[in-house]
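The chain below stands alone and is given as structure tokens, in the form predicted alone.
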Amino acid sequence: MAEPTKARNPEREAFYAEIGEHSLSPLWEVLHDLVPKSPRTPVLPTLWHYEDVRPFLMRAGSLITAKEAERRVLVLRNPGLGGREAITQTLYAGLQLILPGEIAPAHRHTQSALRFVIEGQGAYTAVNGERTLMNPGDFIITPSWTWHDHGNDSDKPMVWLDGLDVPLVAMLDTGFAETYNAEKQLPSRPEGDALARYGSGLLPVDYKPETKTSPVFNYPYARTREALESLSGAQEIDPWHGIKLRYVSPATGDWAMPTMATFMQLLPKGFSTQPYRSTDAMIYVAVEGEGETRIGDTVFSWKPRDVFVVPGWTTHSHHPAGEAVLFSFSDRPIHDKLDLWREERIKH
């Protein structure tokens, strides 16, 4: 349906100018931009090849220490967002580097964060006094307003993808941050405590959730990969997703994080997904295998460690060259809780 044409004349223009001086504007001139017929997004399909970004990360490592930077990160800026430090309208992403022997000092903030390990082995992240070692493919949570620091006791660089709800928190004007009184936290719980206490299909008898974030803060890739492999021979492959699992809180069954949804999916050899779109913009990381993703008229070829973005309500499909595994995250929990989420499964 075409938008109605409104005549512009000197009398109306003078009226608009006059009310503008009183911080007023005519809704009828902007109604169709404010309430569109379908979603419009400035977010652009974008791909970062890790082999192209890694040299810049290593150069950053020679220019500034993790302590000086507080967080030595190269932000993945979506070119459609006008220079904002954001990968989608509500989410931030960046690649963080910790060199051997370094510590990224402890702090906390209201923004929720996820870490998806890209390269290296043996570094750690500590959350509220519990350390966990980081291995490629691990999904690690830093809940809102929890003390956290990172360190690398290995002999090789460590790189992971940071995902945070920074733009969302900024839009709500709810950003707080605080620096810890020491460079790193002293351990107050043994390593693996959270996973043992909450991640084995059991919960302490009197446990009651205190936050909307999962009490498990490290979801090891080895466990996730095993689950995907088991399901690959035991269930019908979804035409639009392959075998796709979502990370959940074992305490509630809800999303593992209140503002970010996280997923891992297996694309079997010889399988391609049917065209699909949903209202949440998706950030993908290729974990295993190679292939291409078709996003509207854009085609991205990817391999392990590459990162790419699918804008919201944009038709896309995945076409692996062989078996492949993709990690992804989005702001779907917000869509769900506000009854805004929609999807469309398109059949060829």
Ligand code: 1HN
Contents of the next structure:
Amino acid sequence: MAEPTKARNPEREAFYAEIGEHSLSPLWEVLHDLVPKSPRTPVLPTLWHYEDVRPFLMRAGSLITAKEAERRVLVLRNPGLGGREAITQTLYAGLQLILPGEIAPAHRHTQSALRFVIEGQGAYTAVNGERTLMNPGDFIITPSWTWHDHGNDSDKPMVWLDGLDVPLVAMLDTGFAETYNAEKQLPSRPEGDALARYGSGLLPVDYKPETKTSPVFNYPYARTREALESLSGAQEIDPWHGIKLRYVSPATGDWAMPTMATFMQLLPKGFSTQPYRSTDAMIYVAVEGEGETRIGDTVFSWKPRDVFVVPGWTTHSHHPAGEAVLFSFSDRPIHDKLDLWREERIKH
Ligand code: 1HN
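Let's see the other form, the form predicted in complex with the named molecule, since the form predicted alone is already up.
The next block holds the full complex; its first chain is the one shown before.
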């Protein structure tokens, strides 16, 4: 800390100890920690290679069933957060495995969840009575307080990344949860209903949003990839982002989820991003291609299915070996809504 520390002497120490007994403390001893000149995060840049984690996931698969576990997930714990179930200060992430024939039983909670599909295809997640089949690269939403269950009717393991606002909801003391009265929900709408109603540049004529979460709950990778492909020949490629798109709610134009921002970006072959930082810590999943990301003094080499974290307000740049596609998410909507979000585009 640049600020001079206040002198401590026995009289002051005795006073602090005495008032401590009365649930009081001297602000002047901690003022500059409470009000830092710029963000000082305990979150550490961290990389999980999928090929290292996958054997542990499969071992978990023979150790416990999805039914007994309720959710068979290996949590991606940020080593800077002292053993908390958190990947950043506000967000949680984990890799969930569901084996052929298994069901992860229905429940609901106030925490919002996103799924980013990593491996396998043909398992489903059901949200408030509508099923969607999961394919690699799909971004799927389980909005706050919606019933959800997952099942794998395919003949291969399915793995996806869960991202939830668990630490945020815990900090706000707003966690509620319920279990459903059956293992799985009976479908009340056909598959593809939400995408047809809300995700085709059209909306039902009298539609009014009832919640702050997008009514589209599966953004299929095939569509996202097609959009990026069409733009890959574009002239203006952002020096800091490459070709970066954000997922939005078609009902509001706002982020797809109230607490989590989600993005997909294409980095053209031979392109490196310029150094950049923003207040929101970012969780990245490599989808296609290989490359390196420099985060402060740390260099991570990634390939498809690897997950890594960029702490908030930490300068980073991406250096793909060839064309690459990255998915990412953060708590940026919260920063935005509280007028706290800042970014810095650095020029070399
Ligand atoms: C949850 O409900 C799921 O529904 C996954 O798949 C991970 C982590 C913390 C709390 C609830 C799921 C979760 C979770």
